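Take a look at this one chain, the form predicted alone, written out in structure tokens.
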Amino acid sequence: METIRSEPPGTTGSGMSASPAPAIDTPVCALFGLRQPIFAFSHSIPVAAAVSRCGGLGTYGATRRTPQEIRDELAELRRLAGDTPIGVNLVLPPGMPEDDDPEAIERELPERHKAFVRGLYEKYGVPPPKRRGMRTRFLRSNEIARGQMDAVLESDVDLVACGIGMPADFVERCKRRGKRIVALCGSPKHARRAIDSGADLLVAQGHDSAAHTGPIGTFSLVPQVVEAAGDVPVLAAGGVMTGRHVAAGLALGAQGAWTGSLWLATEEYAIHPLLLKKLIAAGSDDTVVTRSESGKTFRQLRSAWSEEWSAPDAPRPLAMPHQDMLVGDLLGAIDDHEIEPLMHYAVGQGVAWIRERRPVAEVYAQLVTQTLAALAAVTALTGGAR
């Protein structure tokens, strides 16, 4: 399944001499020149760069960034990552409005929903927003998507991850520029569709995962996607927080792991102290899947926000992008003004393993060490290859 090999001393991201973690070879490593098949998704450029420098592949979540921000931030990611492989993630759902016209969507919002949001402002004493929220400063639309795709195509990223949607023309243009396409899949049906659309790599993202998640658990999903994928490599995702999870993914037929929540408490991520406190205190049963964030299923920390939207008298969340426009400014105001009961964050059920703040390099090294130990333990338990 995998080969473990030793390597000569190298350097850390800080430039200090160090011995890199032992390499874990699976076929997917050869696609990108990785030391370990560890992929990290993060909204933090420093986190993504640090994971790439450690020997994995860091992927920057850029879906809520403008085209120019994507250009600038991917250039910064390359600067920090050096010549190591890097990736970027976009969400490109079909059926979005053609033009970036937030006012047009705002005019369509039902009065009952707007009244409910006004009630949250009043009930929790939320001051007016200081600026447009992350979800309202532009409309998720075909116009914005085209600009984002052009910015990615101009970059030198090695991997392009499609969270939702895989426009055929975009996939073709990425491949012409030597970029590999990874598709996030929540079901075997999604996997087959992604392969037909040209995916080079699949992420089997189980229900345990953060943010946009499907109904099938990781343990059930991964081997089904592996069977559907044939020769296309698969990464296991959803609750991958320790080396035991990585080893389990390998045993299920995956060639590596796609991680996300693992990096939220790292020093490089620099999450808000109030949110860090909540993450450290949370267990796996302290997350909830709601549509109140974006209109699509979205796993996050349970909070007064999710409780309010699940109340019997709460309106049903709107579809994307209308829900974005409905709540985006309020969500921004909650964070800007530190309204603690309503503060929450996207995180998977693996939040139970978030216990302290540590640097990325330390988290990464422990993950590799734990993976090797788990693989060795299984070998010892079964008496080796008999």
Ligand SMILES: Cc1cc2nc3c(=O)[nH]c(=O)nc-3n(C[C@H](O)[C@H](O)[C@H](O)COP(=O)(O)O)c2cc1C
Contents of the next structure:
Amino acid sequence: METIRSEPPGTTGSGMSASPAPAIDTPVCALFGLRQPIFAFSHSIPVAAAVSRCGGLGTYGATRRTPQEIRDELAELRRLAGDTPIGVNLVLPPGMPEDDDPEAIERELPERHKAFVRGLYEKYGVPPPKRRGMRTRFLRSNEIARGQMDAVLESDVDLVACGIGMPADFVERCKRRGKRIVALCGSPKHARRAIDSGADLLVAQGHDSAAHTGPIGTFSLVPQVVEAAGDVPVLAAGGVMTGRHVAAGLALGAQGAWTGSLWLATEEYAIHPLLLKKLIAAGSDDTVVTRSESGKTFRQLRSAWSEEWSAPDAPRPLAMPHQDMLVGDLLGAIDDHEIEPLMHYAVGQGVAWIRERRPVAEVYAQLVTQTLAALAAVTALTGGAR
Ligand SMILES: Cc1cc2nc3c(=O)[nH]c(=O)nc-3n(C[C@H](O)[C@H](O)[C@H](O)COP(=O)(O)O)c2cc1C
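Could the form predicted together with this ligand be shown next, to go alongside the form predicted alone?
Time for the whole complex; same chain goes first.
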């Protein structure tokens, strides 16, 4: 069971400016040398670095980056994070094409789908894309995945998070280099498979969560994954936005929290002002799960984008990577040209707690304070469980 130290030991790593938040010490902290079992996923190097410097573990989402970008960015993450633990996330789904040949997939796109996308350009007056989109600049393929995995293996990250897919030889090579593997799991079945494949740590990521997500809610999923995991530690994810959520995750049997949406409005996170405004205005019922982004179920802010794709006459989204290729340039053009009704972002149901822009250190410190307060409140409520 976790213990809470009121007198924190020395800081982890260099460059921590504010006085460190109190430690929350669960067994998973010892695996990485953390002060608190708070893990953050972010597409932002400054956010990931800041979380690690606060005493948690920042993980950089690199799935849409080229191998060379990953090399450069992980070096930058290390520079900013000092000697604190850091992680990287890749999405490595099985069944992708062999070669990075976007045109080959584009040739396979059905005419009905291409006409629908052309219709969106026309209806919303979207000018032509200025450049290839984030989802089309390369094709999700085995060729790219091999390069990304090599870049990760060459880096000095402490943790490798596998979003979708966990190739056995990659896991083995990571572990030989002393990197720990965390697997994101949306069901107890995923959890058992991940353990058999050598995961050191599991994230039980419930339906509430941002981006690719499964059908099982966080409250139902976490204890089932904990049961399936045996001795392997589990982190609770999907809707973790406050200390109450962290404490609830611990009560469900997790040893810590894995967070994503929490960091989207931080000062270190570069986000378009219109999207920030939408996030701040949104409540939990303003997100939807749609396949229209990538071909797999994906939670995002509701917008004209998700409405158009769920209209009765809309085509069914294609499978990954065809949907990426179908919509990637349009998605890029929507953001580049600021087509407000269609602009959207991946975010979980916890968006209700995104209310203002604050620095990572402040969000982190508040999360820790709230967690301690929530744990104390439960103890008080139950009379110390006499
Ligand atoms: C903007 C955004 C993009 C994400 N992209 C990925 C990704 O590329 N790979 C991945 O494994 N998880 C991704 N996630 C999911 C996170 O890893 C995490 O599981 C999730 O955000 C937890 O739920 P929460 O958003 O409710 O905190 C993303 C999350 C956000 C907010």
